[in-house]
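Just one chain is shown here, as structure tokens, and it is the form predicted alone.
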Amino acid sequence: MRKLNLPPKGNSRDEVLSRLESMKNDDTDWANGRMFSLIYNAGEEVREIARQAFNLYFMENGLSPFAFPSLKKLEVEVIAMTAALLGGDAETVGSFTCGGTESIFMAVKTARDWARLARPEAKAPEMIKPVTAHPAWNKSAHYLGLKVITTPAGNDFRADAQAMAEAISENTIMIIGSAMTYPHGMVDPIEQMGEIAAAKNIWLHVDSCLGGFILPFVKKLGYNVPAFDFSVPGVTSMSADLHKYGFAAKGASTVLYCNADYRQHQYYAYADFPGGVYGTSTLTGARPGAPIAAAWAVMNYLGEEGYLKLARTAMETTKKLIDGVNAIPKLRVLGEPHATVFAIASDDINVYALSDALKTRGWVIEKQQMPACLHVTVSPFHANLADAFLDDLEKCAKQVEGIDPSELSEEAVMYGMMASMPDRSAACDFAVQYLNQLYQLE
């Protein structure tokens, strides 16, 4: 990589900002809602208190509690604002942290620090994932010495739970299911596997990362959502996103447990610092103020009104979409999602071709594995680009029909091709080498 010094001088502010505009100019124009995926569109109407709550606490530092006292009550107020909507109690507590990975992160750490007081037995500990688990939890495992064990997912796409329960071992210390799968936009079978992990003394996490606020307002729409949250007996800890279907800024997450007794695993403290005591609820420091502000103010804005609201516009687009791709000839939805996320597939078509020919109409679809499918994630937004994404998605499926595989971008050849790999340890080293090449200044 060259080598690039500050400048020797600073540049105007107009003159930092124009540059900044114009870096952005090959981004993917989010904002018009052509992508099905990363953004969570509200609208501009919730984006402004937002923005507007994010701006007040821009610099301020969640570290300290005494120093910023309302952030410490916004903060405890959004966790028990978002354990109420998890089925929770008075019992409930949480965290507030960065992302859904920092929140599968400290769920892992806590459960493994809480196994080793009530499991000893499990000297090597273990957890269970089924394939559709996101990869964070592969991801905090590795980084906390734990073993994954993953198990299948049925052909229905949800977690097989007999399978989760004769992969447990004395060293299984924790299982996890999903509401909602990303891959495909499935509950897995929570109350299944909250009878598995009562039965033997196991931490089960719910991770609701993706459909911790939208599944709740769906089934008070009367849509049929299995039972997910902290109603379910068994249910130790659960992960909610706030900056996807909560439609606050990023980033805004939740780790949330049954009582604190399990949540004390999760903080560290230090007391031999010079500096002073120094403890920690979550795995970073220091602590943007602006995203817990930005969610506080986006909850607080809408209320479950709003949120109903948007819930059912995302859901009647979703089922408009659903409908429209089981209609166009040679695609199909996998499975039945039980809400706004679903898969694209064909058994004749290459998706992947189809998801180039959609980027050139401009709309931005991410392709997906283990079956080939295109992932499409619903925003309320969407109701207004619903009819022009279906005509589109028909024109290019009949466009890339018996296509030639040197046909399909680089991104799709390649995507493929690790697709494939029969050793996953080398698309592993495929996809870091990648990374590595990536992240170089031009």
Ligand SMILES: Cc1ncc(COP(=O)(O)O)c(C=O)c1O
Second form
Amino acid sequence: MRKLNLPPKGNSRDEVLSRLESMKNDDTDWANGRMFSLIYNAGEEVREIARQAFNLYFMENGLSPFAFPSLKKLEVEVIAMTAALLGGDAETVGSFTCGGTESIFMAVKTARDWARLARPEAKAPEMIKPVTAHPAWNKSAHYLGLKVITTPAGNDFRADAQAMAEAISENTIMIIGSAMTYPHGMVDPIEQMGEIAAAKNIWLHVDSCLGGFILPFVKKLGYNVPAFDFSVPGVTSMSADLHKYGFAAKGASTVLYCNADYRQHQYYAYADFPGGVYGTSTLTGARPGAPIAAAWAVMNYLGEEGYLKLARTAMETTKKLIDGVNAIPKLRVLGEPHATVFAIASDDINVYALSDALKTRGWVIEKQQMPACLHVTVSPFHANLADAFLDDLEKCAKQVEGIDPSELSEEAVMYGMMASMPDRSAACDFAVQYLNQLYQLE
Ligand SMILES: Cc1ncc(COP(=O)(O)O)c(C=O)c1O
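Structure of the form predicted together with the named molecule, please, following the form predicted alone?
Full complex below, order starting with the chain above.
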């Protein structure tokens, strides 16, 4: 890799900032809303309160609740409000983390350490995970030494609870449900999973990283949302991301447990460090205070009324988009999504070519696989753009009509990146090599 030294002398503030501004020119212009993942856009007013709170706590370090007691108070309040939203009771506890993946990592670590005591017969611990659950589960299991058993989803794109029950062995310590799933926006049959888990003393985690801050409001608005939270018997832990539909700044998620007896297995302490006894609740040591403050601020700024209003807009926009997609010849939405996330598929149109065509009109819409489809996460801000999107979608569908859709089956696409590769069998090697090359000086 080419060497880059620090500049021998500092640059002026204006010079530094203008270089940053110009580097951003190549980034996706998310604020105009023409993208359907990565950003959860509730508009500038909500962003501004997050930004101000973020700046107030720009330097603070949540590692020490003694130095910064206000951060401890903010975290405890964020966790308590999240628990109340997700059917928790006075026993429900949790921690603030930097994102969905850290929440999931902590849940796997906590379940593993709990099982060492509560399920000693599970000598080689296993997790059962529907194929539609997020890869952060595979990643955490990989880091923490659990084997993953993957079970199928049904034709409705929801987890097949029966298949999960049949996959249970003496080594099963944990099963996963999602509310909602990232690829298709479904709520898994959590009640059935709760029965399965409770009957066999197995940990059930509900991954609400995506749905935790939208499903409760969608339900309150009167839409049909299957039971998915702590009110379901057998649910041991949950995760819910504030940096998604909580509309907070990035770096904000929660992991919750039905009581403190479970959560104690999350904590880590080390007594023999000359710097003092070290005890931390989550993976990180130093913890940025800013995302905690921004999350707390947005929650208090919006309140239930604000979140309900945003959820109503997002749901009405989703309905308009789903109806619009289904009305375009040869396109369809997969299954019957429960809230504001869905996927566009086709038997006759090459949807990856469709995504590329939409890109030339300024729309960023991610490719998914198994089956090939396109990902749509609807933000309230999309209300301003639904007509324009449907119009361009119809035009692009016509434009790519001649391209063979069968070419899709072998293609592998990268999650979170607008990239695809011709051969899925080599996809993992490719992804590692790709990342190896990616982070280089230009
Ligand atoms: C259901 C689900 N779980 C976990 C994650 C991982 O969250 P993060 O990207 O914040 O680590 C995501 C991200 O989209 C998700 O949709």
